[in-house]
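Take a look at this one chain, the form predicted on its own, written out in structure tokens.
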Amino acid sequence: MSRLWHWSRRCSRIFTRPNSSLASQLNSVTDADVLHFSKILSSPSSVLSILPSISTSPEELDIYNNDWMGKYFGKSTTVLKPKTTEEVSQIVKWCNDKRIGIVPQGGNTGLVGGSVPLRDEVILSLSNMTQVRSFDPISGILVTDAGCILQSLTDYVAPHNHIMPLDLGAKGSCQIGGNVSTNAGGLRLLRYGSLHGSVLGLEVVLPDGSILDQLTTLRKDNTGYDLKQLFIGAEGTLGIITGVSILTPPAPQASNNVILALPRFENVLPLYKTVKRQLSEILSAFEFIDRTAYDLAVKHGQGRALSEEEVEGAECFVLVETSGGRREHDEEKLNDLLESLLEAEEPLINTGVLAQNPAQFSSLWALREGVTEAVSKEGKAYKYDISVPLSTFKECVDLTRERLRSKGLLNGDQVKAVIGYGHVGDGNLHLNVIAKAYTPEIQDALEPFVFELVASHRGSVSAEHGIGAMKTHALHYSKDETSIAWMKKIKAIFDPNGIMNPGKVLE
């Protein structure tokens, strides 16, 4: 394992650079601190340590170290999980007073290194706080503690007509804390809008102990500065965030779904608008898969949308998800989408699926949401979420094809492919590297250029996945000087001892 961990260092970057000079002057745990820590916490499961008042094997410890891709390995000794939030404001107190640094966790299913210690920081996992406080099925707001999974919710608010506002692949195990934290986008934003807008109120424990309560349920509250906005896409870097209140929207009582192989790319963009035009008030979803992605979902078995006749000369696919209120009156407008496109006198696409009951409704966005777990299994991602034009996503991907392909590397023993899917309704393309390892000769072809690449385009270089460790080098890319200037002042006026998820977000 430390081999591993000390190759990471030299791949990923930003373990080569000390992320700053307060991270380098905190404490590692010691025994005395599990010590405490066992009397703050109110069962002994929630205490997990290698130390020896506890001796905990390492390899338990290792869910938690490591991030699921495999790339960014911690050394933390200690993994604590507290049931109330009283109990994570006696654990953060202890740890500013003591310096020691602290990284909060929720279903570890990040892409950037945010929720893995970079070094031996306390990992504060909010996996014990599962409680739903409260859901008022009139209004559709739902308080909950921040560790309920996304999955557990929706599961919670569906016998009352109600859906969570946000949707993503690793619902299943993702957590609603890590969702605000990191301002996750995912499959609804479309329609539903980000969580700055969804959430309506934050309890968050801030980095001296004391708990700030803005838990609120009101849809309008415009008394002074909205704080709660801070902790929205923080990563855990100026609070923890225990509680949330979000506005869950009403179920659609219909919805459906259709895949449209396009024969080119150019045709997305007029499809969109198309589809805008057409479907309207409806639309809920629009989502791009490029042909490489495709035959890799397809290859992994997560379905397979169209026949071999239907795919053949496709450059790319287009999912489009509707929700309403009438099913009669949905499907009549995809009917005449799917029909005025395909009678065109130059058609947009060359042929469309519409989904004909649940099972296939599902078994599309599967092969979409499949996307990701597809790419885990050909190789090693590296993961590059960014906005950029919509015009300009194929660019992105074949200039960052031919880039690799010019300095060799774009062979099957080292990158085996090179794709890109993503989000069309809000510009967002996860531009993904397969490799067969994580090497520093395929980081350096690929970072500064992809980043400068978004910067020329006026781009971010994080849509919805965040900074983490991984980009935090990258920030000024996307944010200028005196951006970052005031995102520091902010950190230093929240967290002056650097205790809050130390390298992440800010060099």
Ligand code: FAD
Given for the second form:
Amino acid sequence: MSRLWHWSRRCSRIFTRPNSSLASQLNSVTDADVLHFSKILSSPSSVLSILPSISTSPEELDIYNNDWMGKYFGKSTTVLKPKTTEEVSQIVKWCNDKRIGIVPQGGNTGLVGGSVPLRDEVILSLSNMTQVRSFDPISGILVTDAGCILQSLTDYVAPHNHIMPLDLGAKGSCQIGGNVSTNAGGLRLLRYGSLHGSVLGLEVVLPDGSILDQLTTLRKDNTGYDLKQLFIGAEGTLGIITGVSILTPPAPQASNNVILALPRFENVLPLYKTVKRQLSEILSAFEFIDRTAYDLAVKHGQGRALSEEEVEGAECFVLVETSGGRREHDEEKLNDLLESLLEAEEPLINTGVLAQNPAQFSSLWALREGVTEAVSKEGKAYKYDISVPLSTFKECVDLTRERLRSKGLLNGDQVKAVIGYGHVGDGNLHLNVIAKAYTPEIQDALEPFVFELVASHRGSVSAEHGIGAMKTHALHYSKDETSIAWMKKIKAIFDPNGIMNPGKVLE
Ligand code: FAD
Ligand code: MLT
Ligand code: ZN
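Structure of the form predicted in complex with flavin-adenine dinucleotide, given the form predicted on its own:
In what comes next, the whole complex appears, and the chain from above leads the way.
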């Protein structure tokens, strides 16, 4: 036993080098590098650089250097937009030889600062890799370039009566490679499970430039270690995903949704239990929005699902979606549910509005999906994407609000609102603190407070958005020392020079 311990200690010294010290050994891109990249890439427009040989205007690089929230800003001089896996491979090989850091970038919709450089790493954008490689309408297996936008894949499979197994508010911009790299959850996870289940295979360019071809289309493959799982949720720290094979489910024949107004948060849990029991196999989403989040969505034009009278006295709202095989059957079940909820002796809901047509169906979803956009219009968001027991959702929001109040920060001038929304079915609460500006005072009031709160419930500091640059220091609240040490060993084996998305996920 003790020999084994010594052995692993030695190995950690050999393999585990702190990412931050490696990051400081990385080199900036030179004009000579840019000239080399121009030779590798087939099209001149695939290289953007403010260095002399290309002289792109710095403003053109802004959209790649700045994140969606306006919270993280990189200083990259050079953005590369390869068109093929071979081009990606050659870029990565060069960067590895020259010790240049690389930030893989998809749609740049990530919410944890993972998709922009911390310094002046090269940004490798997948946005020119947009070919669907194959689709089998019998099995529903789609093989595609990593740069395809989620919405365009949804549109691609729709005429074949299939849907993508995931859906999220950023679908018009995020890419399937980014989705896989963040292990995005979203609005369909309750029904179709996580990407760890629906992704069948990946093609990945490893940090030494070699191509790992695991782009299998097999549903079953038990031939040893399932390496692709390591890249799902790795946030670009282990390699660059260039191709994805994914199982798409058949499109439901009928979908309905309903928004329910609840007088008290305490009713959410019993409501979920009732809804699950009554709708059983046709339940496909159960999403939660607290009153402040709802009001914000309405204020910023994301739609209005209920009238003034209907929202009166409501503490929170739940959006329920059904997806099934026969419209009449599903509608009957949903109507029975609504009736029994409204006629109960002690009703769990104040009221409910059932979408009557596809336009209303979409507008109910737009309201839920629009919360993120509304938050960003209201101010600067501190976004905590946590897994905690469902019964503690409200407590987490209330305690955070109290904390800010006790520090004198909840005064409209600094913090404007504290809201909660999210995926009840997945135990995932989005706790958002909306401020006028990002300030160290607010940050210090929130951290480690929120992370300690999550740890006290044995929760996760990241349910679906990832760690990125935002939570590297908080990883230990959800992962023990042994797990983090093994994560570092894995990182060091794949990327001994620390070029791949430096400073993300692991400190
Ligand atoms: P990016 O933001 O470009 O990158 C995200 C991370 O993945 C970075 O670390 C990046 O380096 C890495 N990466 C990107 N592409 C690759 C690649 N090909 N190979 C290797 N690494 C790569 N997330 C959810 O989980 N659920 C939601 O419901 C949800 N809703 C959202 C709604 C809105 C309005 C917004 C703005 C964001 C939302 N997000 C959600 C967060 C975000 O959209 C997802 O994390 C998404 O999967 C990121 O995809 P992307 O292509 O934009 O990746
Ligand atoms: C959502 O569920 O709306 C997304 O994860 C985005 C967010 O947290 O705002
Ligand atoms: Zn979410």
